[in-house]
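Below, in structure tokens: the form predicted alone, a single chain.
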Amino acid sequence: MIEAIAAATTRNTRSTVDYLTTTHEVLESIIDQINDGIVIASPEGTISYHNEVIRGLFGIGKETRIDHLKDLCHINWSKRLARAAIDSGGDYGTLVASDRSIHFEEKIHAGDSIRFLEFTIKRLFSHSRHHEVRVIVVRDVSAKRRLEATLQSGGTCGLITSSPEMLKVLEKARQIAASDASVMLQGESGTGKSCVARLIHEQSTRNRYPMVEVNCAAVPETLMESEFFGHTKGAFTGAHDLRQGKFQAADHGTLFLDEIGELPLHLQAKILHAIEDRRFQMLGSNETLNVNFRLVSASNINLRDAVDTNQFRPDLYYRIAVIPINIPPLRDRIGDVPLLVNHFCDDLVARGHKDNIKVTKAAWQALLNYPWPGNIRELNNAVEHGVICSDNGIVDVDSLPQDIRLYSREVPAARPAAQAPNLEGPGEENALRNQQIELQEALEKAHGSKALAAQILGIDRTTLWRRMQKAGLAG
């Protein structure tokens, strides 16, 4: 587009009158027919020519002169094409010594609203090169900022970190990540695990062909050997197609297998064969498929315990289990909070909140202290909870979900949250010495599994933390 205002501007110039009438005469007859905003400035930034669009784009009425490039927003200009020209690898003297045109995009406030703007700037000079003007074009990029922030959500959202331990996780995700060995997450429900699955694929060598994941615990168990090996025509009933598998989708790819604890045994030989092997059959098929991928794995339950209780075959984990990895759950790395809070009202604003989120000191205390037995993904939703439900963008105690504030009144603000409740008097010293060995004999029943030690006791996962966290058994 540039090229072609280019070409029309500089066309036939003989004189500054000539040049700058020949530019608002093909821009007036041709800009009007494109959605994008137009902007033609001096180098010292006074406007010579905008288009209509410009108005709607930031947000400014009629009766508001646009004489200078200060009137459009408040964007330092200098500053950020300097900014430009560095993360395009070169320097800002370079690059505007040169015909490149300049890339960046911004956050800005149009009105009520946020928008996101992609500016393209390029410099254009008569024949004589005596006269320069500034071409700036402006795409309104928001729509497809609010799409990309809808489907990404969470996506990365466990990769963003303060904390040593998880600084450690990623950098051993990066530098085993251009091996073939099989990899293990372990790690609670919610902590990222299939964050770093993303990371190990992206930095590996693979990268180029697809990560083919597979929730083992939401394929139901008829379906399973459907679902990784694939089937035939007419191999069972329903059967009307032949169906490529999971195994096979995943060739020369990463193959994730999460929640692969969630395996029925008498299917976990033939996946350790296909694994060993990187070959199978198709149902109804005797063909011998062979296919090549790197395997990752993800378990919220420890399956080297387990192994021990016969719930999974030792020699499927120890191929699974070639580099294990441990997520450290969002308690004990609390520090990670307010970069994640941040991160999802960022996240929020550009799937289209307002900009206007604040999280009062009450609130934070609230996130602060709360154990957040689900972790990344509970404390996602409890910031979406609380954003929804703020007084005008104002996120207070009452804005959280409903465990959070139970939790909160609960658990003082003034008291660490892993440490157990002064109790006053012979009887409640009696009954938090019995809910210690409730709780003790339940954890021992689920061999640590607080979602297990949870079901034997009927209560949910949440009440089971507040629970322990009162007993002093939480750390």
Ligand SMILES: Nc1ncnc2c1ncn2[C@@H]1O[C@H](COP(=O)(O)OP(=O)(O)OP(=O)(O)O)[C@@H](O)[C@H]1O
Given for the second form:
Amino acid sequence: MIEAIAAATTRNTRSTVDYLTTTHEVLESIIDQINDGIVIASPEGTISYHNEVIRGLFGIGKETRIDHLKDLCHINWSKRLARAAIDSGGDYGTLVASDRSIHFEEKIHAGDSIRFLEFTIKRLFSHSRHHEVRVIVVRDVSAKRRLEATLQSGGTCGLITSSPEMLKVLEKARQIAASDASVMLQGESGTGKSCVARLIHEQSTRNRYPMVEVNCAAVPETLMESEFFGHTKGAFTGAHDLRQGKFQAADHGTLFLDEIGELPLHLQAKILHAIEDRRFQMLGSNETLNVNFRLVSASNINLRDAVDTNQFRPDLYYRIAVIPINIPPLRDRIGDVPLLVNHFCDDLVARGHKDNIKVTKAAWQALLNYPWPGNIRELNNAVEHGVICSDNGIVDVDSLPQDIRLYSREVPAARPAAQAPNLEGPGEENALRNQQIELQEALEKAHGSKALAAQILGIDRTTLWRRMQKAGLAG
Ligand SMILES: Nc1ncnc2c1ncn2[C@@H]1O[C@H](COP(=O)(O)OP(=O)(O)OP(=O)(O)O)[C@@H](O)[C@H]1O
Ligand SMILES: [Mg+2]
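Could you give the coordinates for the form predicted together with the named molecule, as opposed to the form predicted alone above?
To see the whole picture, the full complex is given below, headed by that same chain.
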């Protein structure tokens, strides 16, 4: 009997140990999937666990031990906690007693870079409350902060967006503006390539000099060379005067070659040399001119495909596309439609239209359903058309351009509406459906990781959770 009990106890102990070991392993592998840094420390600051992300966030190499909070960065932790408590409207004692988590943000030096890190600190107790640990979650919010700084400084050249993809484009444009690297903007017509080129120029140190634009599709082939390089008097029939070319005009500034995919092959070789050496000769002159410009190019055809089909020189492609930036079409950021419609309505009011514009539900539905082949330029025109043809400021489907009216009649089932704008909303049901699709897409992209899905959508995890519940996706 005693032996049987002993055997059962051993079995139970072993299964408990197995269970605990498995749980521990599962937890560790979950923590390894998280993009945030995680630290477990005693109230005195001694660290008993940290994940690998912590090293990256604080710029600490593998060879350095991390034993104490002060090994992470030079923060006066107790002062910082007290300040966080005051910022949240209480004092540290009350906050700690309430067991609420404490949040604060710090700008820290991590290796050569400056990072904005968000800290969330939560106290955890053993059952008896004799043993206390602090779980610290650290998140890198640098990109968000820099973007906010860009938006607040008005440095988006009028670009309006709430799309995470487009916000990434703006952040990248801001980030690379300071360098001299050649940028290639790729995107459909009307997606905002020229605006992003302007943003890069405005944010660069070259902004005291001009941004000189050449639309390669608009210049006749016979005049292209003189347009780029200029000509001397009498260089060819009709060259009555010396004329400076665009390359020279862009000296110290930015040269923006729009629709560069339209350059004929024979000119691509000439341009390549001028771009590589930043030197060229005017037509009719033997004198070599040196210039110093930053090159930004744009194309609405896929230049890689053009390289594959021998329509674009690969050497020129690699020279101009050191930093490629893809601008997403409006149909992939349909959540921007309400924002842009409101923006274009405000613009019309600023240009003298009466401040009484209302958009009906049906018109919102049509605007949100439409696939926007002409992108933002087409949307701008549609709003202007809608307002001009509106009945006393009320924009209905019939006020919209014909293409949109026809399309909305062909597609009775509304594509889901994005965040309801300030005027008249497209309806709860649509908004919910839109949110459902947005959530599903983000979760798919994130392979089910809620943390990543929240990042993709540009929302925090609590908001994601709330939205998932509302959309019936939590479970
Ligand atoms: N995010 C945005 N917010 C507000 N307006 C925008 C935005 N993006 C583009 N626009 C407006 O849409 C129009 C088209 O933009 P832009 O000329 O930059 O596009 P593009 O990609 O250069 O077009 P194209 O291929 O025809 O040269 C412009 O009037 C621009 O001001
Ligand atoms: Mg353009």
